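A single chain, nothing else alongside it, follows as structure tokens in the form predicted on its own.
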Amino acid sequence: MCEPDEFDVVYSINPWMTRAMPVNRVRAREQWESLVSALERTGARVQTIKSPPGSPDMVFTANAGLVVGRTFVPARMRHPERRGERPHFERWFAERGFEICRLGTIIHEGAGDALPFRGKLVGGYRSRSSADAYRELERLTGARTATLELLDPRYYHLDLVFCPLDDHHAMVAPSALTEEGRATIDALVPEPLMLTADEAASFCANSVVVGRTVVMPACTARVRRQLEDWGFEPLVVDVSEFQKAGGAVRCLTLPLDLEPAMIGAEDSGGRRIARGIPTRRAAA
């Protein structure tokens, strides 16, 4: 996660932007800290980094890139607004030990439009990310990939539609997919809760689910119902600040713990399996 000192709606890249709805600072430290201790009481560990001068959307660090057991794939921003954050984010993996594997000039945005699910990378493309990058991120890092097209330019990122909660469940809002797109959930989904438009546009699939619980931005009665009926418990952090520029609990975090079996790349005998593009290791 990223500490919130720079975060502002001053410049507008998706829908939900806009500068006649400030953002009140105070409040949003505030809400980032209420999120940081949610997440920790659920089990969660949380590594932050500081965001420089002029990065006001390095708060969603979602979209930094994807994580795979130890390579960082570095995100290429469609909007030039947030390519400035690209080199501090390389710089903090890079001190850690990762190894930086690069996508090269396609554009993807990590992994806000990337989620494992069931022995897949589930992709979201249209608005942000390229279709094509899929198949790079499947020579990178071994994945098999399954794309969705996100239909509604309000969704434009995968994590705001889709929300796997367990290699059975999943939450997904099927008016922001194209119809090949929900006949793709069909197929991938044994029980999906199919969330309204309103669920939708209140963020509700952009949670994170740690072990059985839940951390949301928002969650109907219907929706915990269901939740709760499947073992699952909600715990609601308000984060409103940071919807008025289009993100919420999900996009606030990037996960550090995907595993290659998670996406389907190892190889019967356990190992990595590793794929044409040079890399390079980082120095811890």
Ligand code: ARG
Second form
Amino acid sequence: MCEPDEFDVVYSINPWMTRAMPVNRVRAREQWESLVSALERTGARVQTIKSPPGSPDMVFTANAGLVVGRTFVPARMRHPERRGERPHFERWFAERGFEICRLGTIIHEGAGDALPFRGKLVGGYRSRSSADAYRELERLTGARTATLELLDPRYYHLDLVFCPLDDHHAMVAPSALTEEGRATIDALVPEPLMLTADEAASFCANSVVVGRTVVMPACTARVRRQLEDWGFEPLVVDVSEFQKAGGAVRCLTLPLDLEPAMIGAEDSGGRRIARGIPTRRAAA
Ligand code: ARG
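If the one shown is the form predicted on its own, what is the structure of the form predicted together with arginine?
And the full complex, kicking off with our chain again.
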């Protein structure tokens, strides 16, 4: 996670970002701290990075890149407003011994658009990540991918519409998907929890699952009942200040525990990645 000191809404690169509702930075800091404690209470370990001045969206670390085993694939952001974040993330990972494995010229916005589920990497594309990025990610990481076109510009990243819960269950916002995307979900998810348009707009799907706890920005009684029936425990943490920038719980985190086997890459130890493809250490 990234310290929220620089967080603000000063430009608009998604439909949620408007100057009409200024960010309360004191509240943002409090909400971010509460999220860290909630995650730690569930048993997660949190590591942090600091944002340099002038990177108000760096707090949304889901878009830093994709971590697979000990390899970090930095994102290539669509919008110039976020491109300055990259060297800081690369340095953080290089200093901690990760191999840095760069995408070519393709646009991909990291873990916010790429979620592991049932031995595949499920990838979103359209207004942010480009569809072609998944062929390159397959080549770089050995992943097997399934892609979903994101129809609605309000749901520009996959983590706003799809939330894997365990191997059988996932929350899905079908209104943000194409007919083909809904068919892909039908084939992929044995038991989906289909979110209503209002639930999707409350960023219900933008949740972090730690064991059986689902750390969520919002949860309706209906969603809570279904999650509890499946043996999950919803834990709501208010991140409303960050929602002004179009992000919530999941966007504020980047998982460091994605193993190659979770996305169908041959070798569960991450060795295929270390062995089979050219990697470069970032200049520290
Ligand atoms: N303001 C940020 C942007 O538009 C929000 C990013 C949300 N991240 C996410 N993984 N959905 O880039």
